[in-house]
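Take a look at this single chain, the form predicted on its own, given in structure tokens.
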Amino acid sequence: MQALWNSKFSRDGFLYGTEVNNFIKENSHLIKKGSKVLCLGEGEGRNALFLAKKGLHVEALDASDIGLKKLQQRALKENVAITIRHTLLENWQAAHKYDVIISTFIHLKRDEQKNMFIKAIDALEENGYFIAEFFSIDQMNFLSGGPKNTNLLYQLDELYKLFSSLPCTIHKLSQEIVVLDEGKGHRGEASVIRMVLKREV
């Protein structure tokens, strides 16, 4: 995956554009002033940075050290502080709670899927969020980017009998037909699997 990424995001420009994942910006009046926020998978940091000129404490985690460079370039430049994590996904392991995880659009296996949102609900304060945007396993019938491999997509029975079973409450977990306009690796209608979920006791 670390060879992927880099080959993805080696090239001129941002591949997902430098605007905030709509469905996050839709859903930041849900994280406090001051909260400490994690963004897994992030990429070349479009949302990272949309969080942290907000004045939250934002973590950046992603495979990929070349898009994290881009990240760290384009903090200096807006003058921003964010902490960067290089590590893969499938070997994250928090290091301290975190009031919001967020996450848009990564690629993990199906076997891998569970352990990394077990580990997200897990790793989150009581009260804290889990906000997340992925694609459907029915993007294999559209053109607007995303992996086309069924084992590096989404189900939504799957997810919601995964997160009854964990300590949180489903806010909303749904599969929508949406329009993506994110650079040029996400563009055009994409079916997408939506969720927000709050941390229990």
Ligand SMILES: C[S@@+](CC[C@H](N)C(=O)[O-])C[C@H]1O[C@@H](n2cnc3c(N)ncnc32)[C@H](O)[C@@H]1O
The other form holds:
Amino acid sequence: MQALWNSKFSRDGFLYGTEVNNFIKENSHLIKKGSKVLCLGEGEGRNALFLAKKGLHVEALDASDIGLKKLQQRALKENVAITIRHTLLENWQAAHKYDVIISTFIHLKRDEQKNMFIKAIDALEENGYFIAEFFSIDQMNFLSGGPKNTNLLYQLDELYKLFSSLPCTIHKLSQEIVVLDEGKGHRGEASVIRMVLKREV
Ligand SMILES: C[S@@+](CC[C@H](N)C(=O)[O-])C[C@H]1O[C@@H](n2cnc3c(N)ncnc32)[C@H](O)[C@@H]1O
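Rather than the form predicted on its own that you just supplied, could I have the structure of the form predicted in complex with the ligand?
Time for the whole complex; same chain goes first.
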């Protein structure tokens, strides 16, 4: 997996572009000034850069050292600080709590998806937000990006069941057809699941 992403990110340019993901941007008003934000599976760093430029304290976690290196180079160029965590999500344990955790399009196996959500909700401060967008299982029918493997896609009813059992309030959980325009990697009509979860007190 790490070799796959390193090879994708070794090419020139930025696979998913340099602009922040639309859903993260739309929900960035939820992130208060001075917040500690963690980006899971952040790759080449388009979301982390956007959030860091807003003056937030940003940490970016990813399995790909090549992706993270490109992120660091951009951060340096744009004169913002971002803390890098080069690790597999499966090995990650939060050292402290975060005000907000975000993730876009991390393709995990079903059991790893579940573990990510459990760990992320646990790592949030009370009233903190988890904001994310992933490809739904119906993305099998589209050619706009993402893995052609149902085990790596996300299923709405499973997520609803899981989140209902976790200490969080579901502010948004929906499957939508959107048009992606994110570099060469995500382009065209896509079936995504978008979520905003709030950690309960
Ligand atoms: C499709 S890319 C998305 C990158 C970024 N979130 C974006 O939207 O531009 C998926 C990213 O997840 C990372 N990734 C996949 N599985 C991972 C895991 N188990 N632990 C940590 N990172 C992982 C990959 O290295 C890659 O950077």
